[in-house]
Structure formats: C-alpha cells, structure tokens
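Shown here is one chain on its own, the form predicted on its own, set out as structure tokens.
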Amino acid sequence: MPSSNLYPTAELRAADSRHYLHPFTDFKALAAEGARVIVRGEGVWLEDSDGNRYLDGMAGLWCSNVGHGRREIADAVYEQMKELAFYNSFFKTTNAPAIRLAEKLAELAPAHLNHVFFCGSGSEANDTVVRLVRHYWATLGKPGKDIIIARHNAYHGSTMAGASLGGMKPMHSQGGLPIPGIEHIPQPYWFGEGGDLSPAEFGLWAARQLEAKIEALGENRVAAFIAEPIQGAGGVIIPPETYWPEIKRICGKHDILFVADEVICGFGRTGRWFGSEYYGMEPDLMSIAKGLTSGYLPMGGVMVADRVADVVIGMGEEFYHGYTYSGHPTCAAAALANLKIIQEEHLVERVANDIGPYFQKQWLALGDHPLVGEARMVGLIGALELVPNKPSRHEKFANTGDVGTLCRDFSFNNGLVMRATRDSMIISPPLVISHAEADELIKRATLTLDQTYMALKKDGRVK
C-alpha cells in the first residue's frame, strides 16, 4: 500500500518543477519527467509517494552507512535540539559535542592525526584544505610554494575550490573554472585508459605522472596532492596494486603535503575505518563528511595531522577560514550517535570479514555477464564497466552515457538504487546490508543487466 503522504504525488512533483533546483539537474528535462519522491527509509530500503519500494544501492548518496531510520540517531538529535540546537564556535567559544566528536575522531583515525577542523560538508572540506594548505606554507615562509595536484576524473565537491581541485571536465566548463593554482595528472583508471600495459605497469606510469608534474612545475612550488583513495563519483576507479606504495614513495621524496580525500572511503566503506588506512598510506590532511553521520545531518571535516597543526598552532598566527556551522553542536551530536553505533555492530570489521567478502563473490561474478567488460569491489564500493564487444576494452558505446542511463532506469524500475558513470553501474550499499538483502540485490542487479543486454540486442548496439 501507498505510504501516508501530505501531498498526492502529482502535487508535489508540481511543485517540486516550479520552486525547487536540483544538484546536478538539467532543469528543463526533470520538469517534463518529474521528480521521485522519496518519502520513508528503514534500513536499506527507501519507499517513494506512491508506496513502490527501491533497495538502497547507492546509501542514500555514499553516506547511509547505518542505513535509513536509525531511531539512535534521531533520539541523540533530539535530546541535543532540547539543550542547545546551535551556537557558534567562533570568538573563543567551543560546545560539548563537538569536543567529544573531535576527541572521538582522533581516537578513531591513524595515531598522527589529532586535530579536526569543523564544516557542512565534503565540499566545504575540501575549500579548507585549499586554504589550510596555502596557509601551512605561508608560515613556514613558503607563499610561494600553493599549487596543489589533483587528478582527471577526480571529484573534490562543487563548491569553487572544490570542483577546481575535482577533474571534471563538464564542471570546469562552467563558472570560469578551475582556480588557478590547480594542476591535474592521469587517473588510476586501468580498464578505460591503460592501454596495452598490464595492471602493474600502468599503476607505476600513473603515479609517475604526479612525479613528472611536481618536477616540471618545480618542487618549489608545489604544496600538496590531494586524491581519493578509490575514486567515488568518477566511476569507482580501484587503483592497480603498485599505485599507491609508489605515491607513497613520491610524496616522501618531494616536500609536498599528501591529502587524503575520505568522504566517501572513510568510516568503513573499504573495510577499514579510512581508505588511506587500506592502502598504507599516511595522509597530511583528511577530508571527511557523508559516514561521519551517515547524512543524517550534514556535516564535514578535515583532520590534521600532528605535523601541520604544530606549524599553525605553534606559529601563532590567526586562520581567517571558518563557517558559521562549524562544529555545529546537533550535527556533532548526531555523529558521535552514529560512530557510536559503527563500533558497536561493528560495522567495520563486519565490512572487512563477513558482508563484504559475501557481497565481493557475487558482485564480481557479474563479470561474467555479456554486457560486463569487468566488475570491481573493495570492500563495499563496486563497479560494472559495461561494454558492446567483450572482452575488448577498447570498443566503447557511442554517445557515453546513454546505456549508462538506460540501465539505470532498468535499475529503478526493478526496485533497485544503483548509480550509472559513463557506461559502467556503481553501488555503495549501507554497511548494514545482510546477506539476504545482498542477494536480493545481485538479483535485481543480474536482471537489470538482462534487460539492458536485450534492449541493445534488439537495436544492435552489441555484437
């Protein structure tokens, strides 16, 4: 039956096209479609106005990690909003939940990071970054030394400083972007641009490319690289075994910060608490947001490690950077219910040893599909590269995109939330996924890949 709603359907997607514009939205085409809408959560399955239920492939937008409807969650926001919903954190002044959410956090992540500087978002952590790198060098009498790397396809938000460090190319075409002081090398990505080199070999002419920028740049002048430990919003992009160790080498050769960009990866996505953890790596600064509340509220962040918050602590100077949510006390408060509730279930190990080993074996046997050029995991982050020629990865679909979207719409359809990149199908399912729910997932999955598979049969698009 059709959930209780204030508003038929009808009426809200009235609405909805004459007030409301949406992220990432062309305009004019939502409003002759019309919008979803959303109006219930529990656990992993989300129920829209007119009652059809979708299993949340996607957690929300990679944030559910303790999936919809945590009454914990609700009643820690509740009980907060009842003793002080917000005041600032500026002119000397701090609040309880956001002491014992930065406290939390230093516990929680590598022994060397122990500070935390507040925001809304992962976009807003990353506009941070921008500034607190630039300003961390500027103390140490560096001004000079600002230009932060980042990658093609990479995806740091969307606010100014956000989409400049991002590599998207549709992005950068609009607002005079990206910013200057912003360089890009190669991605990771071994399936859509490695060529003819093997996994091994092209993950070390990849990461050379940060070596080979740094040096025609100058060493000098470079202050930081910044990267997502698997690329998220580019297509789930799972970096070749030999990347990250020769980053890591990189990065300590050179005097350059490394930032870790965790808002997707962190808080257990990859099996680990962090994914700069997974790979090994010892990040300078960590952007974070989406699992610290599992999006309950929104909130970000960014840790510091020991090493830089000596310099613009000790150094004494004042950092003009801050937002008035910063370290807002309900959102705080909805944090620590969630990280609470993460260690509790244990999640983490949960994703490292039982669902995500589970969920890994049936999701990469989907490879085995006639549309599957090649299926990806880590921990709880999977991509279907989806192709016209297999096993060719170098035949693609004219007009990316399109079956991209159209198997999404097979997706929808089937009751099933995954999200489409160019032609390849990513998932980022709550951690609290049973096996049941994972198998009901790989079977809307395989089905929406049969009906893909035939709609392109019938109008030739595959051989």
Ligand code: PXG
Second form
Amino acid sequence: MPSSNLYPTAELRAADSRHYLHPFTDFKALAAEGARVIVRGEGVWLEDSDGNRYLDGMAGLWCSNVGHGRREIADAVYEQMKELAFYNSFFKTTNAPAIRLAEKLAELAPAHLNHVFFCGSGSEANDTVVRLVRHYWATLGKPGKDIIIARHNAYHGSTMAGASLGGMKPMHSQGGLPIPGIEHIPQPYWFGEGGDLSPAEFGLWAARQLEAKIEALGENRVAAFIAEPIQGAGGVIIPPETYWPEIKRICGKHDILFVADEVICGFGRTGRWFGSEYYGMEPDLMSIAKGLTSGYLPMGGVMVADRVADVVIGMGEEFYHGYTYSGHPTCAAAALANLKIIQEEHLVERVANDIGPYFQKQWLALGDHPLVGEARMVGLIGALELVPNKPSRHEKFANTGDVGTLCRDFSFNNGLVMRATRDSMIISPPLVISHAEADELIKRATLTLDQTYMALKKDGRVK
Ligand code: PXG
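For comparison with the form predicted on its own, provide the form predicted in complex with this ligand.
Next comes the full complex, this chain leading.
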C-alpha cells in the first residue's frame, strides 16, 4: 500500500462538516474536531488521507470478514454489473445470482433453515422479522400472538422496528419508540449486572426472565424471542454457559419462535458459520447481513426454518412485504464471491482451530493489566472491561464512557482501531488476520492500555 497520497484532507474535512450528516454522531463535536478520511484498505490495514496506517481491529464495522481490498469480489461485482446490474424479484421474476445465493445459504445454514428473504441491511432484516413472525401467527389463526420479546442493551438496527427491538434507551428516547408490541428483558451481562451471583447462577437468572415475561404476558400473546448469540454493539456480552441451554429449554416448552440475530455473529465470527450453532441453538429465523458480503456491498436477509416456511408458503395469503433491492443481483454476486473466499480459505475452521485460539490466548492475558477488570473473547470477538479499582467489578468510573473514549483515542493514535462501548474496549478483527498481525494488534493494545492507565493515574481517576 502506498504511504503517500494526494487527498486534500483539510478541504475534504470542511466539505464533510458542511454537508455530510454522519450516523450516530454528535454533529457539533464532529465539526469541531473533523473526521478522519479513510481512503484505502487492504487485508487488515486501513490508510487515511494523510497516509497514516491503522490496523482495523473492528473489521470495518464488524463486517469485513475476508479483509479489505479483495480483488475476487471486485471482479465478481464488475462482471455482474456488465451482465445485469439490477433487476427486481417482484412480479414473478428472479435472477441467477440471488437464486444461487439462496441455494448456497441453505447449504451453509443448519439443516432446518432452507429459505431466505433478501433485503438491504441488518435493520431491514429485523423489520422483516417483525412482520414475518406476526404474519406467521396470524396465518395460523392467532393474530393476537404478536408480542416480540427482546433484551435491554441489544442492538437490532436503526429503523423503527430495528430500534424498537433493540434495547438502547437513548435510541428509544428519540422519535417515539418502541413501537407497540415489543417487550424487553434483562441481558446476560454478568460483569456489569451480575451482582453477587456467580456467572452460572446469573446466567440462569437472566434466562428465566424470559419465562417470567412469557408467563406475565400470557403465552397466547407472545410471538417470538429475538437475541444476538453474543451482543455486539452492546459491548460483546458473552453470556454465562448456563444461559443458552436454559433459553433453549424455555423456548422448547412454550410455543414461541426463536429468532437469532446473526448480523454480527454470522459467517465465521465465533468459529462456526453461525453463532447460534456455537451455542447449540436451533433458531426458527436468523437475521443476517454484514459478513454475508463482508461489507463489499450492502445486503441482508432473513433465513427461515422449514416449520415457518411451510406455513407462510403453504397456507398464507400474500406476504405484503419487500424491498426494491430484495435479491439485488450485484449484491448477491458480491455475497457469493465472499462466501467462496470464506470456504476456500477455510476461514471458519481457521477461527475455530488456528487464529482464534492463538489470538484469544494473548487477548485474555490482557486481563492481567491493572486497568482491565475482565478480558473475554469467543472466536474473534472480544472485549476488555476497564475498571478503576481492580479486582472490584462493582466500582465504575464516573461519567461512564469517558475512559472508553480516552482509550479509543489513544488506540487510534497508536494505529489500531478498537471500538469503545461504555468503558470497555471491543475487538472484532477480519478473520484473515495473520499471526504476525495478531501479535502487532496485541502490542498496540497493550501500549494503549498503558497510556490510558498513566493518564488516569496522572489525573487521579485511578490510584
Ligand atoms: N443486528 C445487529 C446484531 C447489529 O449489530 C444490525 C442488526 C443492523 O444492521 P444494519 O446493517 O442495518 O446496520 C446490527 C448493526 C456499533 C454499530 O457501533 C453496530 C451496528 C451498526 C452500527 C454501529 O457497534 N450493528
């Protein structure tokens, strides 16, 4: 990758703050500071308009599973665009890449999931979920069975239904959310909310909140439970081992659908194709996006179990739902090329047996740092909890988020992209990261922790 370039950074920044409304951004703060202009990506590396290089510890935004700059995907997209850039899938029409992709996904997903509804993003996937599960129960003559249970601090997208399913309080405070018929239960976040319970006890407690909620609402009113196998944006919440088996028992006992939001956990992140497989869950529906195309083009979908498809296809009236870009041929071509790379380079197996264990060992060792209260990781998704007074996990920093932001800024300056959630640091690198690059990531993360620790010592926030 060339280290110099011709981008006019100052002018781009000025135009950016004049015209570009960024997502999830404090506009005034961004205008004051100016955004980093990212101009190039290759493998796990990014380069900005001033020629600075960054190790992309977040795989774009939890999505660049095959790494940046893959020529194979660019070529597949180019070829498809020349042939047929776009046609829709309405009115009894279809296209070859979307068919091939649906077939491929049925092959890769657990055996009982053989149908897919395509859309443009994870948010649209979850909007589709809400409409589809309600349509399913209505078709079975139970239109009143329409409540969807989700979890606090979950992230399911930014559309009206996605943000409603999500459990982010600041999002609900804007725009009149959640929409009706969505309920939330506690998350299985032992480090932050486990009190004096052991992880195992807390995992059972958190799972049983689902049963309590179903019983309080009445099973005849509950359509589905939706959850990420591991909560990503919420702070890489890895549930205690007791959690998913108990959820499985509860979903099996009550007649409700289980929806796995695989937008982050899907396509190898956990060392299995899907996070629900890692936890032995058998979802009725799976939301997918991000790693489906590794972010090369926007695409999402909902995978549908035979049990649900049989009803919706065999008994239902028309499902009045769909997007212009459902089954977009060029996006499907990108997804196919991406999945081909994941298969041919054995990236899922690599996360399970090679780079995953190699990286985890070093990441978990960061738990010994005086600032780190807990290091956790599954596959290639992990977090570090920063605490002021180790080993207490009950004491937190004042003004939650300030220390995380400080640490993230040090990280950027050290040429490493980590994301901060509250006061924890998050990592989710491309699955192609090499051993040497993993070592480099850990080196930069260690330096970042040391600098953060020193700064906090200096201003008295740690003793
Ligand atoms: N479900 C999950 C589990 C997600 O992580 C979505 C749905 C929505 O996908 P789209 O494609 O509509 O964005 C997501 C997206 C963050 C961050 O700050 C995470 C996401 C999106 C934006 C920011 O960690 N995840």
